[in-house]
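A lone chain, given as structure tokens: the form predicted on its own.
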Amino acid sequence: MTTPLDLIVLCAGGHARVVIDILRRGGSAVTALVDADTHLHGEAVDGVPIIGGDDKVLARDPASLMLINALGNAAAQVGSSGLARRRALFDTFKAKGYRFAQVVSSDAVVSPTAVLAEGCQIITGAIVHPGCTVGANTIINTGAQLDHDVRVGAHCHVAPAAVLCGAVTVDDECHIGAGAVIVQGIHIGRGAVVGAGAVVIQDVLAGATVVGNPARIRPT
């Protein structure tokens, strides 16, 4: 008989509630959460105990559990620092041999020809069409849409209700803001930020922040 692996969520913020709910609705029980904030230790998130900090995970055999990265990306509204912290958390545990579970909502629509990498999260109501790829540790958030042949790199956040039209390419560590629209065939360079509600009709350079309709580089 195979013993199920424990599911442990990293970080006890708002995004943790989302992934816990998705997992429960899919029939998977979360064992515990860990968080760096010592004030939270001994508390619970929707009934799941916060058992301590990262040391509680590091004391465990990597083969005995799967991790879920629930560090959110609120800081990305003013830059990509939130994504950098999320990537650092993922990379730290990967370097020590730990593995990250995918989180795919039962309410999401994901084509069987889409390719989802380790630790990616497809949240409630998201749509991932044929030929799409989603990189490791990336969030496709509530109601976001990836049309055919979209490629989203690792450590990205496609925020709620964003629309990526066919054959869009988003490089690693990008934030696509809530309600943004990226038209067909556009390339978003590594580390770029697309502001909420922006309409992107031309390629975005690596590291740039664009806002507005049509999207333009944000003045410094």
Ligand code: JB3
Second form
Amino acid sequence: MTTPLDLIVLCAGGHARVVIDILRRGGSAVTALVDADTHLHGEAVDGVPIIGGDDKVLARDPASLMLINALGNAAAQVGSSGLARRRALFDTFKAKGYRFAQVVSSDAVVSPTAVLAEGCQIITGAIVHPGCTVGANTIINTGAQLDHDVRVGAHCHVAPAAVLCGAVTVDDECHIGAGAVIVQGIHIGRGAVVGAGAVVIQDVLAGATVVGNPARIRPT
Ligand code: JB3
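Go ahead and give the structure of the form predicted together with the named molecule, now that the form predicted on its own is out.
Below is the whole assembly, all chains and molecules, this chain first.
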């Protein structure tokens, strides 16, 4: 995780504090944060300065720094719109030639056979077992478990303590709620939302929101 390049975190909210902490414990120092909220400019997050908005990054040569996307998905309880914003931020900077660093906690367990894509974040206590793939810009949050051969697409949020049993497949831009359980072999379609604590025993169609035990579609 150590890099000689400047490490700049996009967004200065709660998730930023988590990634700064993980990076510090891994020996990497975050140079600065940028945030859309002008009231935060000049402030600091756990000692790291908020130097302005995204224009501060765009003024820099993409080759001189690595980015970390710390926009989580506070809106995901009611749909995947929070993840669409997270994706847009990633895509905007990628299109301009910027690169995103991975954040892998030293307190996560990640199999050497797992394949992690650009900018994905494996947070404290998460477990990623053999044969798993984690897509670009995806967060595997605190204590979440991906058992063998799980495939999670790009721009997803697997929230704290979610359990994905063997060979589960999650397509892009899905939110898997805190403490949800997805039994083995299930397919979660693109943009779906699995509510916190849901127990998923059937495939979930793209764009659907499912809640409860056993998980059922929540009407929109
Ligand atoms: O569930 C857990 C464990 N964590 C949640 C995380 C995954 O998502 C957490 O509880 C929150 O629900 C959410 O964390 P996040 O995104 O840090 O939320 P919040 O504390 O609301 O901070 C978002 C920050 O992003 C705010 O300061 C916004 O001003 C800023 N922001 C929004 N859009 C932006 C942009 N900053 C930049 N630089 N660019 C933007 O486009």
